[in-house]
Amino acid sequence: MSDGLRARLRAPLPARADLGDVLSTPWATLGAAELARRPVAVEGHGALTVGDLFDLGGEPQGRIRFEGDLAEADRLGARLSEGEVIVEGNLGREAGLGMTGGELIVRGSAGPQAGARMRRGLVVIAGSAGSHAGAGMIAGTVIVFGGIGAAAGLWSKRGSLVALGSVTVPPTYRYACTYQPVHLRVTFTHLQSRHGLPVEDRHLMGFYRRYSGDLADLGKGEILAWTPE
């Protein structure tokens, strides 16, 4: 299977970036030359395109990998509804905000409000996350390896937030009960499989509390925190 497209940073970014609407639109069988041509809002240095601080390549196949550090790249993946992105490397503010379909894989740590008001999809962050991770959530699945920061999962009203690191859960969210989520196991077999994630059997046979919430809001919503008991 072709591993798709590949965009590599051509140099630092100079300042914060919007990548907000280079994937918000069906992009999975476009071209690098199409894709080239979306458009980036950077501070202070007005509107440019994808092209002008990428080096594009491969074929659409459903799939793109960002190469570079993209600390400074915000709304990466914004109202994304296919595919799978994978970064390599850490990721800016409201990785995946909005959210309705496809896989966003980050290798690296991400900024405030990943996977915040996203409807559907998984977001996967192998290192921490910010505050307000999976805020306003109303379905999907957000996953963080390392710790989350404040706020977690806050106003969410459906859908799943997995912490395997550290994570204070808000006091809106009620503890429902500890056990092994076995719909877990097949996810982390699929990013381990699929991407090479550092998926370990505690993850996969561990045992999660789950909490639910948000009750400020629908309620619907969960975190699920593994435990070593």
Given for the second form:
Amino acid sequence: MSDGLRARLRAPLPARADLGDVLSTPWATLGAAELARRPVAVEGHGALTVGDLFDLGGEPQGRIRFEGDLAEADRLGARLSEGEVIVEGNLGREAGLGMTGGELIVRGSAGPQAGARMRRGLVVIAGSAGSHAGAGMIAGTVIVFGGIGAAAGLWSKRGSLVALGSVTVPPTYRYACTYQPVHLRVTFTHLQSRHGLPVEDRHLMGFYRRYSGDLADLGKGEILAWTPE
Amino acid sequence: MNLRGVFIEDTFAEAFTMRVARIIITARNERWAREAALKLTGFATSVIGCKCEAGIERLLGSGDTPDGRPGVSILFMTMGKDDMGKRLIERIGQTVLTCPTTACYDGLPGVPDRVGVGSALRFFGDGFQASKVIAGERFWRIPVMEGEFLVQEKFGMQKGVGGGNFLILARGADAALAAAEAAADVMSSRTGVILPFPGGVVRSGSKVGSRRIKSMIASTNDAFCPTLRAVTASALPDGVNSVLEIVINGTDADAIAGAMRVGIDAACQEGVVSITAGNYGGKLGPHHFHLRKIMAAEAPA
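Which structure goes with the form predicted together with the partner chain, now that we have seen the form predicted on its own?
Up next: the whole complex, starting with the chain shown before.
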């Protein structure tokens, strides 16, 4: 399979940038030139386009790879509905906000509210995530390899927040059991083979504490926190 | 044609188009994957009485399954499309869902014709079930007392071939059984085929219909029963006192032909008089496996 599109940051972002409209409507079959015209709002710089900030190349194959330091880039993958989005470094706030499908893979860390209010799809943060990761999820899966900040999964209705590092479970979640979820094995096997993520045997074969919540809302969601047993 | 002293009849096996699904069962270890597979494929020898035909295709290592656990690949066959969903739902629901540590996946992911399985079994979860879409495929997590049962929502279904066969005509029962065992052993691990009968071997080959009871769709193949040689139009050569049949189903005709070749070769041993095959004159089944043509072909990989 082709590597898809590649978006390389031309220069460090001059200020916080809102990339919420870049992938929020169907994009998987768009060419580099079409995607380059999508708007990006940069604080103090007004309305720019993707092409103003990124060098775009490659062929559209339902996959796009972002390169460069995007720690100041917010809302990338917001309302994403399709395809694979790979971010080679860090990402700013609200990554994958309100996603309805597709996969957002962040090889670095993400700011607050990663995967917040998502309805479907998969967000994977290979580093750590800020506060409110998976907050207000309606469904979908957020996996964080590193630590997660405060208020993880707060107000979620359904969906899974998987914590492989440290997490503070909100008091509105309730512990259910410690077990080995097979669906995580399928997901990790996919992440390993498709994206080459650093899945370890302890993730694949390990035990997870299941917390149901948010019981202040629908309560059909879960936090799966890896545990050494 | 003569192979190591065994006469190969100039005839053919006549086989039918069936629907086939491939089911992958995984479990914490091989023991429990096998247990589920044996239950799932139990009482699935012939559509005549079982409504489906199924068998273990091969064992899978942990590197070959969707969840990285040991598994078993099963071929599951029915005569019609409509039957497939019903049979899979009842069998997976009763034998895999119930078996400790198992999960159940579609083994024909690229096939466009798909039948809902997990989409029906999820209701066992009584509203507590949850779905996950992983790599574009939906799975259902059904809470059970042991933990969770994971089952794929839809399973692929394609045309396959059922009823490939050959008959081993031997001087005695011991020789027939030894030859049949040797054939089943070499055929049973081949990808794309299953031998749905016990140990891969059938002793009760059947003919279409019955001489006496009109409602019966099959009855004993009296022409090949040694005890009836004197009272029926026997097809048995002199000196034959026992006959066993190998029935082969598969994903395609080539897989069956390849399995027949190695099976017949293995069956040609001491005490076997001839090898023949069952057909209905070539008018019923679209797939014809000519024994001499198969045995004259290059050895399959």
